[in-house]
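There is one chain below, alone, in structure tokens, taken in the form predicted alone.
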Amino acid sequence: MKPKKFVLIAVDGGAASGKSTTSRAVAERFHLLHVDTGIHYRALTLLFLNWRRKYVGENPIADFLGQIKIETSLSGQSALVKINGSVPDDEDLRSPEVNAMVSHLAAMPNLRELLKGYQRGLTEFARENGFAGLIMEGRDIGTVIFPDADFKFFLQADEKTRAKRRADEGFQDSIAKRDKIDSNRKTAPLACADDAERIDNSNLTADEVVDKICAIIEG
């Protein structure tokens, strides 16, 4: 199934929400690029955490983005970061160490800016790899990535659904604390654009969130 133009997808949402699986499948259902945001912000973690221990200056976060050269590389429908060159290993992404970390760090605005205009790229990418459209998922996509996007969706769950789903994938993060600090940090809070989509998966399987979404899309 492919749109008749390129179009462009945002999907937000809190930890364990429900984004990747649901992007994954609607991106498969209309041959649209992939691009998991989160990625982006926990590639950055991982390789300040291992430059931070050798580093000896007084601004570690100028003078650390400032070395950082942000490619991307394609696997299947899915956009992979790389940082300097290598993509990183997800086992590595996905440390104890980055979920304690990573929305600290995704609160800073220079950080977040140096990824938004690399994020807003992808466009083209999706574009010159032959690619329907593109579909992103975060927490600031439809708020302040694309604003414009074609359709927006805000995924949520209830915080016991949630957290389960989190144990399931092997994480031991908190899922209020991480909400709490997405939602109040001043640069581009987790919130739900005023002309978004909100989606209560709550209750609903994978297959149904997906075929709600598909819906919208085609109608």
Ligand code: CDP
The other form holds:
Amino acid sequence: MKPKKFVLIAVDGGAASGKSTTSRAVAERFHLLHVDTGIHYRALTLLFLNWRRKYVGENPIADFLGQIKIETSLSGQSALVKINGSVPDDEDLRSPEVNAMVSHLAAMPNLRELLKGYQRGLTEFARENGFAGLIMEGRDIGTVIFPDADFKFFLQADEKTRAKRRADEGFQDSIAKRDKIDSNRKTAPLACADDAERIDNSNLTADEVVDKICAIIEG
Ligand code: CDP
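The structure above corresponds to the form predicted alone; please provide the structure of the form predicted in complex with cytidine-5'-diphosphate (CDP).
And the full complex, kicking off with our chain again.
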């Protein structure tokens, strides 16, 4: 089913709260472009970790960001970030080193500013590629990136459920630690927008969450 006008949907929530599974399924249902902004932060972190080894100056972050060129490619309905000409490997993006570092880099205002411009520009990419709208997931989408989104959802689940999901995916990840850094940073912290629909999915299946969100959008 295609919505009548270009529709903008924000999905936020903590680590392993079910954002990606849900957003991908909703994107498919309504022919929307799916954007996982977590991979933008992960990709910059991965590159920074490698780049820093050879760096000798005094402003590593500013100099690093100064040589970054960000583009987009498509994989099915999902947008993939391409940095300096290449799309990072998904497994590398979820390595323990990236998991441990990403929230620290994501707290840097100049890095967030760069990604804010890029992320907002993805509405244009979605239109140019014939999508009926955009569903973007992250931590600050409903609060900072698209405060005027047509629909906003905030997903949450208890910590035990989230830790189990991450372990089942086979990744080593301190989700509680990341959530703490993400919630306490000064710039664009992890937060539920006042006008977002909060969905606790600790006891819901992925299909139930998707059906709930689709019913709200269709309604
Ligand atoms: O997949 P998971 O929910 O564990 O994390 P992610 O969505 O891949 O995000 C990785 C990290 O990127 C988060 O812990 C945040 O530090 C950062 N991030 C952010 O600051 N703002 C966003 N909009 C998305 C991610």
